[in-house]
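Listed next as structure tokens is one chain, alone, in the form predicted on its own.
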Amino acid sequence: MPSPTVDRAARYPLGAGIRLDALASDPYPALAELRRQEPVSWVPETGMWFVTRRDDVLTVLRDPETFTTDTPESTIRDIFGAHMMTTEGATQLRYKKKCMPPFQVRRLEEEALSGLEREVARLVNGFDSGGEAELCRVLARPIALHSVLSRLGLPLDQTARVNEWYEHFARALANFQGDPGLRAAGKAAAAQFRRALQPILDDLSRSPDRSLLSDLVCDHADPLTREEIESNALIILFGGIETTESMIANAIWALLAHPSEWGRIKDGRVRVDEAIEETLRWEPAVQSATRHATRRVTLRGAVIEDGEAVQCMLGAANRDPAHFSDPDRFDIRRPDAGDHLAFAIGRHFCLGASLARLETRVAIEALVDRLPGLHLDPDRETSPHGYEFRKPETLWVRW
């Protein structure tokens, strides 16, 4: 009698042929084939189901009772604990409601914009006078670190330490081969963060400011526990660095890789905000959203067993021709670019979406204003890379 794995490999041959290293290089051709022929497919290399059509992705993400994030099997829960991305129902809504105010557009414009503009100007002014720079290192990562630390209420003199912790988090969460050493290092870094946070929370309880941690630690009506504050701060910290750095870098790369589109930004024919939505659709920083089945369920003929993991492939959904015309073409004038799922949808829609958009807009505007003749370095590879989290490994430019 063949094993279930063998049966699935025979039934889903395209999924059986998926290799993560190939997806990391260029995921879109393979995902397009899955979308056409095996829209819900078992991928043995991940031990998960891939869902690639936009309608099916929406079905999964809009049904947290059937497809949940609340499971001990979650790697992100193992590293960071129970927080707004690894809980459901009233608990998840409570966490998100508590953490949302500092990330609302009005408060960002009032409290974060001017400081962000000063920081970006400082970074760009500090570029090497030789007319070249690697923008991930000197712009995208520093912007992301500065913004998320400022919103959380963490001291900016802790930037280097936070960056070191982040590197351990990123390796642990991208550890699809299950290396126990990487997971242990990620958990150790999270424990260090929790210890370092205690005196900061004590200081904020005595001298509150308008930061998120201040809001949380000074909430006496319905307070979160210290552990809950720490866990939610951890996921906000990670997401505020990883996804924002990648979003900034991907947007700059996509525009510079299409000089005619960059030209439309420079001469004001297309607003930067519109261009950002198309880069989110065309090359999202986060390529998938993982959920776990709470019961045996059939999706487009595929039988998904209770407890099995489902990866909603956001990059595939964003290029679904059933919704987007000529979806592989990068077009910053696309009228429906904002229909992308780069920030997911529903209760787990990205908390920091507005902040990430603001950071990316300010970065692009500064490059347009301050670096005439900006273009990709033709002698260095700059294309995005990655299966789960996707961005250029380096982004060398000249001007």
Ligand code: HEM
Contents of the next structure:
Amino acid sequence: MPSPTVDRAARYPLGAGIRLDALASDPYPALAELRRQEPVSWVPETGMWFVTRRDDVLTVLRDPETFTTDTPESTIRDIFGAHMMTTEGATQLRYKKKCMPPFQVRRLEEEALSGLEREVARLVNGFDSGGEAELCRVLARPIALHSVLSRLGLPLDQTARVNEWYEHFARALANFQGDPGLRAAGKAAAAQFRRALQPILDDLSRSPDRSLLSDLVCDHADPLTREEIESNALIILFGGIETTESMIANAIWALLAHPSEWGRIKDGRVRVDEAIEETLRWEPAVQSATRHATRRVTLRGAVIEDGEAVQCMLGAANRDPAHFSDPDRFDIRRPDAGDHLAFAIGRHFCLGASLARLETRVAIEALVDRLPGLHLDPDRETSPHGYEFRKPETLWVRW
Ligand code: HEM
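Now that the form predicted on its own has been shown, please provide the structure of the form predicted in complex with protoporphyrin IX containing FE.
Next comes the full complex, and the chain you just saw is listed first.
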């Protein structure tokens, strides 16, 4: 495999100029330039190809034979083992099919909605009576934790422990420098999770409920092994916490930062569900989906070598003017907002998309109902930040 060469820097000058800390503040102008001039570009700072046009992102994500998640280099497999996100073909399909039913809209409405509404009401009741709150800490994060634990079937009194494991996972997965201490701590946290799961799985096999772990442990026709259950539970747990916290925070921030759009929601002229799709298009929490080439392949003239990593830039695809008119404008009445790729597409389409949408809807409806005059705190300005995962560090509001 060739190393990124001077040739590539000359061929892809915009990619060579990409700096991740600049992307983290506001990725969209640089991504727009790439999309226009170097739609498949080599970015030396990441050692990966960036793909920024919506059509090309679709091509990559719909072709798992050529662009795979199944690679020995995957840190997410190193820490969590083999699960739906790091397998392809029949194995991936089997894992996904077994985990999907509790995340489907009908079961969510029947089994998760009322508990979620109660939890959100409890959280809002607990807000400071002084008329201000930091919504990531007191609303978005607790909703995400509560929902993913409940849907998996993990006891809610384990929330603090899960949060602690989560932090180790997040550090191990962002360990781009290869620090052995961070990797060891991530693996140790995963091993603790696997041990803690055993008595829970034993209990669920004796007294089943309607959760995912219960479904999996009571499946006697074609059961997953305990190790497979644990690894898939790990990716679901990891996939469902910070992503959803960020989605909720980004949606609230985007709406409050556009008071006229917030007004349309408050007076019922636009449904919350529709507005959420535009927030997902305009400021998606997960900005990229990474694949590895299984052979030498040419994509829009760029020669990608066997094994090289390709980052599909979802936020860039969501603002592609070839598909969305006036794409930088935030407009909750946009008829095709739902064509966004915030949850990716293809075999690895997000398992938790419907749950995350439900959580965001319930959160926004509670704010509309309960906090009249809600607005961003003008003294503590904020906006989403980050290149792979974007969210505001804090989200202070007043009412
Ligand atoms: C309840 C919350 C969530 C859960 C349980 C969850 C879980 C998962 C899982 C298990 C996968 C892997 C699916 C597969 O490989 O077949 C996945 C993929 C993905 N999720 Fe989620 N997720 C949640 C929320 C979110 C949110 C809020 C976003 C962004 C707004 C998001 C974005 C994605 C993306 C982009 C992928 C595809 C990654 C790829 O193809 O490389 N997820 N999710």
